[in-house]
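Single chain ahead, by itself, as structure tokens, in the form predicted on its own.
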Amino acid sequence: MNALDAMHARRSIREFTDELVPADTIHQLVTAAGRAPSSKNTQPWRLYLVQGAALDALRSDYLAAFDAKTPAKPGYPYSPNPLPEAWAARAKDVGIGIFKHKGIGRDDLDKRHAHDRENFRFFGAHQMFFLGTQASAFAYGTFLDCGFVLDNLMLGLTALGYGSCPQFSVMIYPDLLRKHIPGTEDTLFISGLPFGRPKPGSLVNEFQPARLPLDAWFQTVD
């Protein structure tokens, strides 16, 4: 698969088989997102692994936290409140639309909370990668630099028959990433991206929100 390709292919995966992807993989993944530019060549970034044992326990605390409705506590507001009125519009037809495709109905609170639910239980993956960087040196160029790498992450993923979904929302609980995650105090985390294999025949797998057209969003200037 060529690049082009992948970025064609690339969707947010949240369902995945129990297949592994080998540490190898893995390795020269991570290399290659590593060739990721930066400025000045400052490298901001800082990624973690979680798998295994590990990841279960991360995962059983992010869920007791969601049941129990504990409050969010990003490091960083994600979207601006409110969102501009054609960026909400998109927001609300994509909710809408994973519901449908999954056929839960507005009254179907249970199956709602399900599906949100989801979210803090890593789509079922059995690995994980977290994002972040240096809190103490933040600032908004940084975020630049760090998304460079968790498309490559994505894109590499792809290319090689994997898939991921990258998450915001579990960036809601931070202290619990420190605390499973050793040497982070000073880590600003920016996002989870689980991934693995794609379950063969998953609905929720197929669901693709629809992008906007070239003209709408592309300009050339001659």
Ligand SMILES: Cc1cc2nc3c(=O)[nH]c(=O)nc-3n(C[C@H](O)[C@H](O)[C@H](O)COP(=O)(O)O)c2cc1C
Given for the second form:
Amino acid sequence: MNALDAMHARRSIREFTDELVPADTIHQLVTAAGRAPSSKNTQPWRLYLVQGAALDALRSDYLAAFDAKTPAKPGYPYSPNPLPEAWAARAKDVGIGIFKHKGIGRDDLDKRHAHDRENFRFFGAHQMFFLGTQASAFAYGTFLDCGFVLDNLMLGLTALGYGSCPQFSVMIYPDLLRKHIPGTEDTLFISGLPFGRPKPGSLVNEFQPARLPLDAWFQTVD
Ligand SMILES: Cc1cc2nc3c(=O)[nH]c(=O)nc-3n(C[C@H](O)[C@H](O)[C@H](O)COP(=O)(O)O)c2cc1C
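Could you give the coordinates for the form predicted in complex with this ligand, as opposed to the form predicted on its own above?
The next block holds the full complex; its first chain is the one shown before.
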């Protein structure tokens, strides 16, 4: 699979098999992802692989926090508030789209809640990356550099036949990440990335939100 094929093939995967990605494959993937460019080669990213008993304990704390309606305390604002109108319309489309795709009706609040809760179960993944950077040294450009690593991981996983789903939702409880991941007192967590083998025949994994036509966001000046 070449780079363009991987970009086309990647989509968010929200249901996984129990198969583990082998440690040597993860090593190769992370090594390749770390080839990402960064301004002045600062390489400001920090990446944590959480699996096994550590992920089970983290998941249990996340579900407890979600179920207790613990107030969100994200380390950074992901989006402008309010969203520009056109962005808000697309966000609404994807929200409604995934519910429709899963056959969840507008008024089925229980199923909607269960869908949201899946985020805090990390979609049942057995392995998860958490991407972060040094909290005390943050600037906007740092996020750009870190984003390259996240995309490399996602595309690499796709090329290897695996799948993943970037997750901002789980960034609302950074204190839990600091509790379970040692040495992260000065880490600003940016995104979670549950990953694994996509579950064959999974309905939710078939969901693919449309993209804008090129002329809506691309222009040539010559
Ligand atoms: C940084 C980031 C955070 C995201 N957070 C979540 C999340 O918390 N839960 C979720 O289900 N999807 C999340 N998504 C996935 C987006 O909804 C998805 O990328 C978008 O709808 C396009 O779909 P695709 O990834 O399948 O192409 C996130 C995507 C990005 C890039």
